[in-house]
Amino acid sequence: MVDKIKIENLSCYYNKKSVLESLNLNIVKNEILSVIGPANSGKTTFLRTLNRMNDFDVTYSRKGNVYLDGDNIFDIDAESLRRRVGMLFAMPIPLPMSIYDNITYAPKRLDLITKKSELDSIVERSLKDASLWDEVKDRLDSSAMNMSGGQQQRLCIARVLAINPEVILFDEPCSGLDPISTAKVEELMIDLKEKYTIVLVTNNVKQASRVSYTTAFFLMGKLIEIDQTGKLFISPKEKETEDYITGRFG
């Protein structure tokens, strides 16, 4: 197994208050890492640090390093990094334009491609990879705002795929979805790991057990335990981990 991301002694702060403390872990290429833990355990801060979304927050600071294929992400231009590390948020936020234009917006803005035929190819590839092509191929010019919630979330995934990232970060991607839409997104994540490295933050421990190869348990800003998902859920080493996954708290 090859490590895609290496985190070394990462500590994160808001207004100098610690929210992540001395985090060390590796994320394996073409696998799904689930990050679980109760509220205020640092999960989302961790995710947002991986593609430097926290750079926009003036109260945020950090120590330590994160390496993507050996490159320190804090030495990379932020926009270039976000082309390599895409992020999907909890609530689907389609742009108020057509399905087609949602997919092509980022590639055009980033000057990745300009020819209409190449844009058409990106739209079809991205929607197919997001398991959405067959549902929308006959209405690409219709508004994305008219799609169902589950379709909008898969459209947002397709929008990330359009820039051909290396890593995809999922922040509670199913929190507002019905069970059928949730199952489709979970199946999609499993398929996508063949091409991409995935980090999933979820409060749903059952979801983590269904989709991930490795699971990390965060508590109060600390990494309590990380292991293969099957091992962690069946025989956790730490009592805090066992208490959380059995529902004693959180």
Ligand SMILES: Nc1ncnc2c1ncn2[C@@H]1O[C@H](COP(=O)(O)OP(=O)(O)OP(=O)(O)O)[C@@H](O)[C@H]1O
Contents of the next structure:
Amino acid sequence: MVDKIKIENLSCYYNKKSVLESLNLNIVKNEILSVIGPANSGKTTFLRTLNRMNDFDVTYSRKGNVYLDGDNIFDIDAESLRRRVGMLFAMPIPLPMSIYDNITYAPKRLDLITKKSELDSIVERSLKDASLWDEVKDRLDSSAMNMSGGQQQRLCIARVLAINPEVILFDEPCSGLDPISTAKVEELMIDLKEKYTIVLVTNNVKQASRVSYTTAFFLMGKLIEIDQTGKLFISPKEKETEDYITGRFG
Ligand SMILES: Nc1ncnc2c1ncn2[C@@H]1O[C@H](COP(=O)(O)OP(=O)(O)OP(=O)(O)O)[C@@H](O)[C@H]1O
Ligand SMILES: [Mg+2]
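Can you swap the form predicted alone for the form predicted in complex with the named molecule?
The complete assembly is shown below, putting the previous chain first.
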């Protein structure tokens, strides 16, 4: 197994107040790492640090290092980092335009692709990889806003796939979805790990146990425990982990 991302002594702050403390962990290539933990434990801050989304927040600061294939992510250009590390949010927010234009928006802007045949093939590849092609191939020109919530979430996944990232960060991607749409997104994540490395923040402990190889438990800004998912759920080493997964808090 190869590590795609290495995190060394990462601490994060808002207004100098610590919200993540001395985090050390590695993320295995072509696997899914689940991050679980109660509200305010720093899960979203962790994801936003991995693709430097928090660069835009003047109250945010950090110490420590994160390496992506050996490159320190804080030394590389943020825009090129965000192409390698794509992010999905809890609420899918398609652009108010057609399904086709949603997917070609970033490739046109970032790669300056204008050739119709190239754009067509990006749309088809991204929608197929997002398990959405069969449902929408006959209505690519209709508005993305008319899709169901589950379809909108897969469209947002297709938009991330269109820029060919290496890592995909999912922040509670199923929190607004019904069980059938949730199952589709879970199956999709399992398929996607063949090509991508995935970090999944989820407040659904069962979801973590269904999809991920490794699970990390965060509590109040600290990594309490990280282990193979089965081990972490069946025989956690730390009492806090056990309390959380058995539903005693959070
Ligand atoms: N932009 C911000 N400015 C100031 N404080 C913030 C900001 N974003 C998050 N925080 C604080 O940092 C801490 C960690 O928040 P974070 O959103 O990372 O937690 P989380 O584990 O994702 O929580 P949840 O499960 O509710 O999504 C919280 O105390 C939160 O209030
Ligand atoms: Mg969060």
